[in-house]
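Just one chain follows, in the form predicted on its own, and it is written as structure tokens.
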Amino acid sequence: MKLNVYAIPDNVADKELKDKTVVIIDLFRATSTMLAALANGCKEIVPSAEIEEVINMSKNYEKDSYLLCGERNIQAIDGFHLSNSPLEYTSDKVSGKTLLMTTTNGTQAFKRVSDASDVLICSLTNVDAVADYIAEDQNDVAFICAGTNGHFTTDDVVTAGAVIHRLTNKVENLKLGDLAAVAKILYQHSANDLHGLLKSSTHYGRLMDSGLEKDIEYCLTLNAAPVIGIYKDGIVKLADKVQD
């Protein structure tokens, strides 16, 4: 099994993901938020790159069946029901709802994955579930890190490393690309102190400056939302609710 990590979506060349399992990571906070929503019973999530597109999509849904969700540059979007804090996505708010979501970085990555065989949503909050899925699937894997505004972020890469670390005990003959190998080592050296690793990173600092310490704590909690989210036909659902 071959594992490659892409530091940002723009690093993925055309057709490079063909027939591969793709794992999308935006630890702070989009994929962590999506997984929290799925774990708390939302019907589905429709990720979109643009605010206007989300608003236009909402016209196709009955009034009380959907929520407008997301952020721009960490800030909540005026007129939206929820921001991008996973702590907002409680069962009483999201259960049974379709979430129409746009974020600065995470939802942009979905534009790159049309050729993939499967697309998983990953965070530290479901790291064991993702590793188990990949180990059982036995397909080559590409981890796509969302990054921040087109730049590499340590938090996304170390999350990929957390999955890769677990796969070394589950899969024989792993072949790691260079960044996959680095991600694995980075996680192994810092697994017991992820806050210490990330506290000097840009995105961690911006969230702290915005008073979002509790969001950080949640996103760094291993297996807080131990579910598998699958992106197919433009929609994210729990794996057991995706039609083959």
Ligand code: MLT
The other form holds:
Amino acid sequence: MKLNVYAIPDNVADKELKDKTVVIIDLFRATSTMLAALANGCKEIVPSAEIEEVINMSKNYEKDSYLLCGERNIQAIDGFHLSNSPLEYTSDKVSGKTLLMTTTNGTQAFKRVSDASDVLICSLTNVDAVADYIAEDQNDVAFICAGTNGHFTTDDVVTAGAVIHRLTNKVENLKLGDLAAVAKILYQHSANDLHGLLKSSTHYGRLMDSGLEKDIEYCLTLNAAPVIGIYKDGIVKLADKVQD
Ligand code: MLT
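For comparison with the form predicted on its own, would you give the structure of this protein in the form predicted in complex with the named molecule?
Every component of the complex follows; first up is the chain already shown.
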């Protein structure tokens, strides 16, 4: 099994994803938020790169069946029901709803995965479930980090490292690309103090400056949302709700 990590979506050519299992990571905060919503009973999530597209899509849904969700530059979007804080996605708000979501970085990554055979969403909040899924699936894996504003972010790479670390004990003959090997070492050296590793990172700092320390705490809580989200035909659903 080959594992490769791509620091930002632009680093990966579509053909490299053909027939691979793709794992999309945006720890702060899109994939952490999506998994919180799935764990709390939302029907599905439709990720979009554009605010306008999300608003136009909503016209195709019954009024009480959907929520407009997301952020730009960490801030809530005027007129949207929910921001990109995972703590807002409580079951009383999201249960049974279709979430039409757009974020600055996380939802942009979904544009790159059309050729993949399987697309999972990943955070530290479902790290064990993702490792178990990959170990059982036995397919080559491409971890796509959302990054921040087109740049490398430590938080996404260390999350990939957390999954790879767990696979080391589950799968024989792992072949790691260079950044996958670095991600694993980074996680192994920082697993006991992820705040210590990340507090100097850009995105962590921006979230702290925005008073969102509770979001950081949630996103760094391993297995807080132990579910598998699969992206297929433009929609993210719980794995057991995805038709083959
Ligand atoms: C994201 O895509 O998650 C945003 O860029 C950042 C955030 O909401 O903190």
